[in-house]
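Just the one chain here, laid out as structure tokens, in the form predicted alone.
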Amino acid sequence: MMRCPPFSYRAPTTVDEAVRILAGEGPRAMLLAGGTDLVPNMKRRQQTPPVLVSLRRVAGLREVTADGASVTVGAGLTLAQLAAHPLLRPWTAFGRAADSVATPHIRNAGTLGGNLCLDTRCNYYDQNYEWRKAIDFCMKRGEGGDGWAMRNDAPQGSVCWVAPGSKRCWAVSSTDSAPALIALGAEVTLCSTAGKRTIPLADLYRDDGIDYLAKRPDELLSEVRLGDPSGWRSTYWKLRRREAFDFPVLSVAAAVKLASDGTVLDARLVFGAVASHPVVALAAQKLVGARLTDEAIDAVAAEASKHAKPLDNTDFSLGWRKRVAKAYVAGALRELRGDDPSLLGPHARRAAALRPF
């Protein structure tokens, strides 16, 4: 049985108390919410923080508040609560993304903040300590020793086994909620002892498998703000081998704002699980001023899929995953156009996208 390494446990009851602890402990501390990602990582010695700051007792992080047509969502809400919350139904992609994460057990424990800050993943990284040692580790996480996190003074490998000639880590972002929320134009609030700052969610991510967040170690992601959904339609499509459990190997979040005559006023497409950060496909803007015809959808899907450049770091062959990206964009946009959803389900999507092998 794998066990967590020793750690000190802190249990603040307010956001202010939590950020004071983070400021005092420095990079030695990590936040613990649902623990569905951090605890397994600790057992594999990928992350070994000396101090865990639990957010379970911080009630202020578990609220949804409406402000006119906008809502503010606490980062401590579980994914199950988000998927079922009546105030969030207008933002369809968000609810679908939350409901697609792992299993009901994990959705009942995992939180919005945890999913947004999910560690990047890789076939060569998400293994036990002995397996990683046998291949001489990788640049994302080395031997561990008395170190605490992904970047520390402990011995580390110098190779990215996905791309051995590369100077950077190519571990992939596998968060489900981030692509959906970015497509919906969400903003996040980061709290520290220096105060609060609000940024577009897209700016939270860096294209680096190791240093993948633009959040400082002393900051806590406290809430997400969603703007007026009037006129917007959105959806979220996710590819994985096991429909009821796995992380995505490709996801597509699509959102369009339509005029009364069906003309596209604005459009957004965001890929997940194809890079070290959610990838915004600017090709979606070519739909603006047009209608969602088959010709327009197919043209945008072909161009947008060029942004999806999967590597050999997750499940399925990378060439097939790239072909699926085009099919998923086209399918998601057809769903937003109003095509029969029963013809666009997971099995239909997979069959339309060719075989995975």
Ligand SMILES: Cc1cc2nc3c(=O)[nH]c(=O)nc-3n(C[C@H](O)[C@H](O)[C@H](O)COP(=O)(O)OP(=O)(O)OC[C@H]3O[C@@H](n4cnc5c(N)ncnc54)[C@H](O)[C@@H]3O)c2cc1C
Second form
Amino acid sequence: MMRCPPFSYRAPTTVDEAVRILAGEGPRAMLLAGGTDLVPNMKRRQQTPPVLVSLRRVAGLREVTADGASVTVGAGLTLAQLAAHPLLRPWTAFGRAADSVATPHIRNAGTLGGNLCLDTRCNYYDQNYEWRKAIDFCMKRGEGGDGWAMRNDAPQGSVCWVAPGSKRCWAVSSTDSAPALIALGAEVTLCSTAGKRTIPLADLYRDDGIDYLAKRPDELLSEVRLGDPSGWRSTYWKLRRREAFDFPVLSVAAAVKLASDGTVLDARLVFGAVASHPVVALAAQKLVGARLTDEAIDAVAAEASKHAKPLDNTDFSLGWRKRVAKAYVAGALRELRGDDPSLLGPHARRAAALRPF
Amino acid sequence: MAEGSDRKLNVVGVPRRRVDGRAKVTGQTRFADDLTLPRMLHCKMLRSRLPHARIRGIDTARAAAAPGVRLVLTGADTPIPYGILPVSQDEHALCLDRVRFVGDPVAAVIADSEEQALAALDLIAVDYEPLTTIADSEQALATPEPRIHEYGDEANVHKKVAFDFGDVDEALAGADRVFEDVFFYEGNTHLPIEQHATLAAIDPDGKLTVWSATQTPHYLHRALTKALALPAAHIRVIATPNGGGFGGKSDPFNHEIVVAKAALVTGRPVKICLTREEVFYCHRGRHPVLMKFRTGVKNDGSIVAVHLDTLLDGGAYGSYGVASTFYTGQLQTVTYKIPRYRFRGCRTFTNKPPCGPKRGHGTPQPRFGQEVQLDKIAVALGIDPAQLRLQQLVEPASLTANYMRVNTIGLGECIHQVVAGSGWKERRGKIVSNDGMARGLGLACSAYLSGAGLPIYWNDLPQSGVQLKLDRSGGVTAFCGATEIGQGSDDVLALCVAEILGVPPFDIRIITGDTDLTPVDLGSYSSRVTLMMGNAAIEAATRARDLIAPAVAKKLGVPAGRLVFAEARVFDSEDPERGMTWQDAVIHGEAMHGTLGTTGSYKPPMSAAKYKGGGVGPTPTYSYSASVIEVAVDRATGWIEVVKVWIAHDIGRALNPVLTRGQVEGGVYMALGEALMEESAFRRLPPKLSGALVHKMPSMLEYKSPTTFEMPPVETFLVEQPDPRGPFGAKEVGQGPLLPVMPALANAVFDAIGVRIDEIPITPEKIIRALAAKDRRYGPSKFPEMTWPEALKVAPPWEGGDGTASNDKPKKPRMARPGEEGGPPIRPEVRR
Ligand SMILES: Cc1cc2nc3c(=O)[nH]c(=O)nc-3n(C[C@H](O)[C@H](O)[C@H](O)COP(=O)(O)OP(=O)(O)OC[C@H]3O[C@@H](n4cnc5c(N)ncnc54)[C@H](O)[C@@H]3O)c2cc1C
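Taking the form predicted alone as the starting point, write out the structure of the form predicted in complex with the named molecule.
Up next: the whole complex, starting with the chain shown before.
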């Protein structure tokens, strides 16, 4: 069986204590929440942190608090808790995204914070140490200072096998909740010994498969804030081979704010799993002032899907994923318009099965 | 030999939970990795990171000195080659001087803990000289050097075979229409839930015991005897219950030999449990097969001749590959009448994990091609595809062009059942739906063996043996070398004995798969266990009954022929009150005869195919299946959903209908995975930058197989026409029902949207490409030009043939002698 490399385990009970440990240990320490991403990565020697700082005992990260029409969601809540939470019902896209992650077992353990900070993924990277040895590794090297791999003088690669001429890493942002939350205009709070800062969630991500978070290693993501949902409708469509287990290979989060006559007052479209970060499609703004007619939807779908530039490093072929991107945007907008998902084909049915709209 | 089908049956045919069900659902079944022994050491293997290279040297000094490490083994420690087939003894437990694929084991570390063994692997330095990477069959044909193996038919061709059963060219020339199609079937793997695991230990008297997740303890016993140069009597192999096998645990494996060797050297128990990635490297899964069918038909749809060429990508070792090659041709003749038949097959060596037998062994690929081509023929001639098949089914009790003997054939009834069940006649081509998806129905049929007619090494011995022990407690213990791999063989054994002796199956103690305790059974492969073990069990139980009956008859004063064994009693059929308990009956038997024990054995009937190569394909009786599948396809994205599967299986007799249906549904499930998503795909890095050739996704997350969400409703029809050669009339069910599913699905896609996908798996990408193609098709365009050996010429039975080839001198099979390949080893000196 696969075994973890050795590590030491710290179990703080408050956020303050946790960030003090992070500050003291430096980048060799990593936060451990549900462990559903980090532990498999450790077994595969992609990440080999000598120190794990567990959030299991940290109080205060597991609440949903309402504040007028907006809510604050603790980063330590599990995806299962979020998907079922009555206060979060109005933000449909978020509930669906949380409900679409992995399997029931993993949603019972995996947290919101872990999902937002999920390591980027790639078919050349998400492999055992032995497998990666066979391709001379790749540019996306394991972090973790003097971890297991370093101790054994394991070679680290320099090429990105997805695009061998490229100077950067193209690993894919594969979090389900991030595109949904960005489409919903969410903000996140980051804590460190230097204090707290709150930033739009979209700003947490960088377009780089290795350095994918605009978060310092000593920062802890404590909560997510969702604004007033009135007038907004949202949905989340996730493309994956199977309806359980699988990470997205394309996802579309769509949110529109409609006037009572159906005129679009505001619109946001965000793609997941087509780049190293969630991709905001500005073309959505073209809907503003129009109604969600077939023509308007198809025009925006055609333009928005140009933002989706997948590479060949996930399941399915990239050409096909690109093609489906357009169908996904169009389908998601039709669903938001109020079309019956059961008549919109298989993808709509799959999206709607996650959670009634 | 089989028990008459007219007898009243009390256990057979009754739906019942399996005898090993309680242990399985309560988590108490002990699989190989559940075993631990005091002072046990752990083993990890260092595997090649290069697809093809010469080993110049291995330095293990640093690893040997690492904390906790007790032993490091390399190829020099296990120099004797082995392999499942006598003709392909091409494996070494640890590579000697050459690695042939990424994952080929080079060294093993045995340490106090798994972590320590793992950490030490990285301290082993291997000096490799890289060799040209050969990635697929076509490259293998085009690259004579370097050779992956020194043996084989030529260069990187492992095996080429060619047969002409009658003059095919003449028949094709006289056909009204000739259809030519090229198909490709991608490789895939078994994906059992349980990873392979083995524990080896030295008994206090110095003998070796090996517990392993194996489907074939007898063959493993032979391989260990050879590779370790130990007397067979000093090795005991115990097959632990397998958490699924599907053919993936039927070769002797390098890790089994390695831990056995390590236990011998250290004197301590040594265990290995493979990671999932390593299971992908053990492989022996479905061969990728490119095939070309040329089929001549008359205008009424009747076949006049078939010419089939197949090209198999064998991977790095022989495994069962020679048999697999024959299997890509031999069973094409047993469903529809084919008056003349040409079959040519070629298996190549490539730098990938070795392919071998997976559920359906070698036959799903050509079955896919044949059934899709028949659908094309039906459409072209305007004949209902069901009718096209019904009008030319092989006759019962007949010989085919290649001398396969068909006994009973329930295929016609199977077709009728799925046609009626699915509303085929009314609904095909006419289903309307309002959900934006196009719907269609497709039909296909198939056949499979109920056990291979011949063992894998020449011998004249029983292929299955059962031994019974009965004593005054009334207890019955059944011993058999068969292996429970989840398919329900323990249940069949208990059931057969219980039926004959009239005791409940749950009262029978079952001891299986233990080479010290149980008589030989060749193993759980080729769907042979129910038929062969079942017949052996019936013979043993009948003999036991015949010992007990006279004793009871004497005591009761009734003729033995009037006695009934049922409901745990033995009684007079004419006066049921007059009788005794089963226990008393055994006591009287023991008093009359002394200690009670009987044996039974089974050997298949002689085959009619006497030509060289005719040993692959014959069976006591074939099972048949037919399936109709309904699909929904989204034209915009190519997305495919399976709406429903109707499947009928000619089972002869369902011994335990619960398990029979379970096997049918499991076969459909596995088949849908192959049809829609499973792929043993490989990545070749840009050759300018790297020689790497790696399995694309050796993990259960990224090697896609369906979940319960993807599983459609399945309606199963069991067609029961007892076959006199089967136990209580039963045929196989473990493999056959997988076969019609892939072609039925492809045919349904055609019915839905009018495109042909001539390649497995059928994915949304391929649908989109076919929709855009001029010929509305996706699939391979050509079969490579290649030279074939002179075909063996065998005249079909109706052209005066006798089963021999006119241009071959058939050798009389004889037992291999000690020391020969396939024979027992020369008994080495036993050291004390
Ligand atoms: C089989 C399988 C399928 C999966 N499928 C999906 C899927 O479909 N979609 C999907 O989105 N994910 C999927 N996942 C990934 C993962 O399970 C989820 O993303 C999960 O939400 C991660 O949360 P966690 O609490 O387990 O994270 P962990 O593994 O504990 O942590 C993940 C990363 O986040 C960091 N981190 C955790 N909490 C914080 C915090 N509060 N502040 C700062 N950094 C933090 C950790 O240091 C680590 O780098 C899958 C995983 C598996 C094993």
